[in-house]
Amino acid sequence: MAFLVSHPDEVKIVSQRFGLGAISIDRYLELNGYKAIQKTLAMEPDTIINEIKNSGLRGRGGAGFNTGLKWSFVPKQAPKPKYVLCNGDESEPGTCKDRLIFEHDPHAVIEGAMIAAFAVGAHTAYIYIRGEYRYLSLIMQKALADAYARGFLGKNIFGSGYDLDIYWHGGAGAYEVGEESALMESLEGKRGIPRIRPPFPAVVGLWGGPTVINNAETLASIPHIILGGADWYASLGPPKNGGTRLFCLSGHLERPGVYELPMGYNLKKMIFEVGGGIPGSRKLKAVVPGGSSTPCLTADEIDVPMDFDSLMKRGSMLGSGGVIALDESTCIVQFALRTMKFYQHESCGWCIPCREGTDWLKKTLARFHAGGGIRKDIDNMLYLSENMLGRTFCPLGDAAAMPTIAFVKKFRSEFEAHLEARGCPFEKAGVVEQLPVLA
């Protein structure tokens, strides 16, 4: 997949330094780097938090919670140290945006973490990077070392009297630690499993101290908001959905890649204009709008703005911005099976509904696709999925259940066709199966 692609509709904010050598601290400084933190150090913490709140920036990791509001939950006084944690454990199939930020603009993440830390009164921050992103960890280590060498981190940064240390931490390749409480467990040296909540991280987080956890793209957006202003950033998207988003377009598209588009950008236009449409003469069948955990939309449902609230009204989610296009050659049963294999493999096994539910769904889908299914299996898959929802400590159970429910309800006729054909009708018809490669 080509990543550094472009389209006339792009609004380059987070991606404006991509390809310009901003991995170098000297180049980053030439491109307005570290100006936002210097401006921030002269502001009151509450003013900073309100600025981020009013910008309409919502979590780019998938949850979509207002970032400034999240910061405001951190108590001003606390008996234990406060922390800022960057979630760079990008493991959602179909999503590859944080990778580009770490690769091309690592200092933006550092500067965003600095601003967040100053706003909430933290003196320590961590940047947690996905285990498979080993080479990105090397980039981040150098970026941090360069920032320390210039005196931008450590004691009395920029002569402000404010001290801040930032460390990087590499994961071990577990999808589960993308969940914020499991991320903290991993960072503390424990097995990466979710915590029972409440208490929430803003009050009791890393090592028991109040903790702000933000996605890498979220933090990389912060310096731009500080320099451009909340009103400017909010105006780029619809109400309560400010700014732009790095959308990862993959699957059956002529021009897959990562594009920075305004929040609220129309999905149909994104598929057929930005992504170039479906290769050859094939038709669009479905779109996964926000990474593999989000319910799919049929080809008739994609005339929708890509923002958190609009997609929620359509019964799906914006998630992490991983847009996967499926053409008419795709066997939905096989795609559902491939999705479930991932979630069954990545389940930490702590919660029974998730551990057992994903395993049973994977086995049922495998048998069904191979031709050994019975009609009752269709309703059983719905029953299993619906009983997983909301019954686990973290959202992994929901992430496995929600797409399965959508696949079965929206493409039930395809499941029934597998019963009639006693196997996959696509394979029997000689259709070459080419499931999209998930980034």
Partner chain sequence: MADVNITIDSKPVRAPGGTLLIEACKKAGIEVPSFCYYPNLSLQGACRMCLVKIEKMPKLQTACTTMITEGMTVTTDSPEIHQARKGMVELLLGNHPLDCPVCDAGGECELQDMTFSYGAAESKFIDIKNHRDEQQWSPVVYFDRPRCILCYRCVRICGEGMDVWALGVENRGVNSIIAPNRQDHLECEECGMCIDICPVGALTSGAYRYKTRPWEMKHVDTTCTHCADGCKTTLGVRRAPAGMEIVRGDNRDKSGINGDFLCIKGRYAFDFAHHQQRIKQPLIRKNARLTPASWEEALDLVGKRFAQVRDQEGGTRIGVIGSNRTTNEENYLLQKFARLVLKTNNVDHHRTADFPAFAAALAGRGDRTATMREVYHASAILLIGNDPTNRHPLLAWQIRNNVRLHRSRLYVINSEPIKLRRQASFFAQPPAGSEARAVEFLAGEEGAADALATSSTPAQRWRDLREKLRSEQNLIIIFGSEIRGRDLEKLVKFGSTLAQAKFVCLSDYANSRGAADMGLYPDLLPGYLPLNQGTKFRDDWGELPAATGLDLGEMIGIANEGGLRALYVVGSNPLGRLPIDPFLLSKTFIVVQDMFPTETAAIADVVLPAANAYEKSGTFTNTCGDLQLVRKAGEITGTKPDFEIIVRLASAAGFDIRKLVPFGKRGTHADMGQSRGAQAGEADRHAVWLEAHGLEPKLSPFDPMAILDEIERLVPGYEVSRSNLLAGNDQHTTVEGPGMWHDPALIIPARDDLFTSGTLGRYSRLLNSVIEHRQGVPAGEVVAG
Second form
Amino acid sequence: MAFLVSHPDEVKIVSQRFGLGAISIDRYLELNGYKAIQKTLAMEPDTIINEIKNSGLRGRGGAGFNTGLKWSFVPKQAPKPKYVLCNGDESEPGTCKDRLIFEHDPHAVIEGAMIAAFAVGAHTAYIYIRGEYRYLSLIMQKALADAYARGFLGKNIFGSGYDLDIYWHGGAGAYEVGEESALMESLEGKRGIPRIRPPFPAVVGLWGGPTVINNAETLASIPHIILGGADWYASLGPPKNGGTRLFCLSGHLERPGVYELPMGYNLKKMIFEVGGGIPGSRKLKAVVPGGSSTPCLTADEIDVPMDFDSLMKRGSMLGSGGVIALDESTCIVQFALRTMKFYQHESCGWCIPCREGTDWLKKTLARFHAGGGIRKDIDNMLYLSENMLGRTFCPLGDAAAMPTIAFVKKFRSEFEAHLEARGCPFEKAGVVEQLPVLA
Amino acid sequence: MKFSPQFEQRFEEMVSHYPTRRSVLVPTLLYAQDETGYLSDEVIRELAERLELTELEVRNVISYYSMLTTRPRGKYHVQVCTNIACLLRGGEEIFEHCRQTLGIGGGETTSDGLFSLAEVECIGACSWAPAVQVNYDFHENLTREEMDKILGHYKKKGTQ
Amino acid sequence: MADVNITIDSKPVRAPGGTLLIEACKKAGIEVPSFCYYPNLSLQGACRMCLVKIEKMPKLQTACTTMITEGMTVTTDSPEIHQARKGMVELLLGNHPLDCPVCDAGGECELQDMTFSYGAAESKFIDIKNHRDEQQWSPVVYFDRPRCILCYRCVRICGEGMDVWALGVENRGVNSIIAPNRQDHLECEECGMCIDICPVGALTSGAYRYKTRPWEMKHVDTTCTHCADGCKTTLGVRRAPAGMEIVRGDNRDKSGINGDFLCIKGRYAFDFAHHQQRIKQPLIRKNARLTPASWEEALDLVGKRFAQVRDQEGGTRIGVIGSNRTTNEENYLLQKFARLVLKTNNVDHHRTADFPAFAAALAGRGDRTATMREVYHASAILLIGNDPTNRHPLLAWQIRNNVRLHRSRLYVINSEPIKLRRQASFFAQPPAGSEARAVEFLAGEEGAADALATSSTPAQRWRDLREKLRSEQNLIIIFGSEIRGRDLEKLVKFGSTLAQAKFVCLSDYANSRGAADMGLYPDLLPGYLPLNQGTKFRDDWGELPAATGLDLGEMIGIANEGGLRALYVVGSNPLGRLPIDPFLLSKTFIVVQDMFPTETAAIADVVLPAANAYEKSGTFTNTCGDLQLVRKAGEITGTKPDFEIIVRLASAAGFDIRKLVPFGKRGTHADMGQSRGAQAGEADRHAVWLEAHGLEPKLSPFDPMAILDEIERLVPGYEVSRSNLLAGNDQHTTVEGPGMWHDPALIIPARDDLFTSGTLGRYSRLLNSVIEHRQGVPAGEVVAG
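Now show the form predicted in complex with its partner chain, given that the preceding structure was the form predicted on its own.
First the chain shown before, then all remaining chains and molecules of the complex.
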């Protein structure tokens, strides 16, 4: 069970029921649960979609696409059934927010999926939860059963004449399945290899039918927007970056945890105030602002609002909300290696640049970190990463290349120090060994 | 091939949730593995037949997902996250500690079949790092001492 | 879709909207590189080699997955694109072993070519390459993972193309590996399509690996000698101590009726030619033992003996059994030899389809026969009987891929659940052996519906089937030997009520159709002309024996009573294939002309070692009637083409061979090759010599082209374009003659499957090793005793 934390700057919307027992359907109903769907059922689908569009809600999975706009791509008339698919395959290193939503507020995800399904005219939705989250799957299965028992799901929900089934679906360990087209493949019982796009899932998705795929946090935000209104939600963040989001603070921080902060919240404040700053007297070296795929920011670059557009301008990304702080004791080469080891392990292997590129970079980084580096490795790593960038079949290649480019470019001197020391200067100094294991 | 009544009931129900039978494959493989410990040739044959797939197709899928295995593991599968957030807070030390305590390397199983050890990718416990999953149970904010207690707990549970 | 205008490299291109950009580029003469894209297989977008710049798109796009739209502006080469491709090649080379010097693909490798094109000359990779040991998956297929670039062509051709689905992808990331369907080995049709389509040397064949370098081979286009489908195959040949050795078969130029396709037999089963039991010297029975003799002695003996029997007892005491595997020219020549030289109509062959009845049923409507190419394009196909997957692999490929790529409707009537039912939009299963009954029902016999009803196909379904068929236009009706005689007439009658329906009559050996077309019948001249309608031939050849001859069974039947004094068996093994008691032939002078010491050769008085179809030139007609060239590839010293042997026998029998082969011009003295020694392949060497001296090859009496001239002139339905034929194209022949209704019992199907091929298969080590691999028991291969 994950630990809950709080900070006065938090604006609790998605997390408002955390710790309040909303796992029980009765408690959820007491806490305004299933009101938004009832309100929605009386609205025109187009009105709902516009409301979500105007709220400025952007996908919380990482890509940050406007949710309402995504829904609007679903054709009104389609020869094949339409679907809604909740992406709960949270696996981006640094990210642990969906886990809290499923643990504390599963009905909010269900309700969000219901609204999405009604808005696009789907009669079936699936909630895909990663295989490792077995206890959350049990919670979700119970929540769905409870919703069915109350008649909130199934035929003629809330007397509206609208039928909707929502089912749980589970994964079995694959980061790549978090990519939306690979997610559909996995749900169809296949290897999680992404699909060729176009066509996009909104037009040709599950079993060929139009499919809306939204992150769990995105869907959990929907009922609040319906009840609170698009304007209210949009006003919480900077333009085009509506609402709040769950930031997962981790790494070298005094108070790591998941905090719900308004979009555009200052990263420096997030690190030093919300997260409590760096333990001991050590200095901050870098921050990975949005999960392992996002290029790191140096300590000098973190005075930046945490929203999609501002980070883009800084050459990074808001990503999935995983904020990882690295203090001065961190060996960037080791960190880059561990990041690449992850992508090498998780690459689906479909396309050449990702499959071969991640393996090559991992090998080079491993040798380099162990002291076997040669000078041209540094430029080679940049060259390789740049050859992957924008040329892979799906974004995983970019996700592996972008942070590597940032590590090499921003911390080149650390790479050079490895050459000179013929090994890791940090390990030789014993810093890594001395790293305290925090309770 | 015999699975538990719960498995059969869940299987029947899940199959009705999708337009194609093979859609249940991934979660079903995991449930089957939970019951049989690993996905034996027999399990693969059985599920292939039920879902109208070739055994090759089933194997292709199994080998893609890192939680699925065609070889037996320990009764308690200790999965230590060493990914970046855990790395920064001692994930590798925890892994090393488990190696020494259990006397096995990653991917290996203790001779009594009680424990197997694996270094795994992010398990979604970044804010509570370092973290370990033993089978499906999360253990977070770990120290070496904490890890000893956890392993001791399972050892006791497993030998009772 | 309507045409759209796009611009590729500043060049205006017009193509149907929705065309793949990579194809539009090809059409414009611009080659966009790719590993994973392969025409007619599903799209992958995996290799990223075909990246191009499309205006208004921020990133480079894959040309293999982009469909063209109006106004699209594309750049296919620029420094950025060049670098992207170079980058991909470099990445591949990171783990790819550079064992090109020993790799089978070396010199024919797409990765080598790409590396050359994009200049990834500098090796940036200094780490240890990932390694896995090579695996043998079957007698045919070897897999070398490190060389694999994961283009997934093999997986797709096996699944989508072959409908076998024996290959998959296991693991993920850099550990991804092509996996066979039985964990450590393959259980499949062993067609070798995966090997052929592999752009690198990851999949190699047991038949070819490590045997030669590609540039050491000469490549010869010819027609496969196994089943009746007539696949074009390119044979790679190399000098060997005893002539020319065939080391490889493929169809990489895709120019034949089979496109990419070849089955195991076409691709690998050429090895029978080098079987150690191949007869390489004439044999004459002396003191009850077959004893090696010279060609001169053997030919002289046979020629004189034949002449003696003819002159003393009459031609009717001589029988001739022809072959389903010799060329049209040889078959034509053989029956002409029988009728003119031996003065007998006792000519027959092992009949596997009722072509004379087909001719009779068509009654002159030869245009109603479909080509093999048409089977791939027809909007609907009705398949009655047979199991093409096993007996007509190309036909099955054409049908499957027509259904897959053109959404053709396939109707199958078969009492067995044959594999092609998987592609069928309608599968009707009558009781065992009642395919002919189904034809009667189609032709209008209402009462047959009840007799046809089975649990899977009740009577109503049969009526539905007939209704659906009646609404089909351009239906191709393909039928196996289940349909013979008058049943065939009913089927053709039914087909004739449909708009534009065409037919394919399935036979079993490489040139069964040719044997039938060329008149290897006791009562039919070439072109299915009854003996009494042979004016054309009489005008050309002179007088012919008038009485109907004996069929194969009748010849054997009278042999023991002294009715058959001599029997000339060419390329056939009746004793091995048919239930004949050898004792019945003990009083007959038997001459066998073949490659191997078959059961029939074992009782012969003289055995003449013949060349096979890969060792001579001529033409074959496939089961559809497509005429194709057979070209000489291999050579075994000591053997001779059947054509040459027949001409020499005629000469030895004292016959003026000018009346047999219309060679040379008036007054030209023919050189029969004696001046260059009587060695194997003489006719062809002779042809080479003639050509080198600026002379027409058909100046030689051994040149089959001289007879092809006559065939084109005299055989109805064979008036084809010679220039197209010589260019290597298939030319459709039609069935025109009046035909004949024979006893249906004369048809004896060969019952070969994918891994057997009559006599040839018994002497193919490769085919036998596959049978053993599949069954885990030794196959009936003939081994040296």
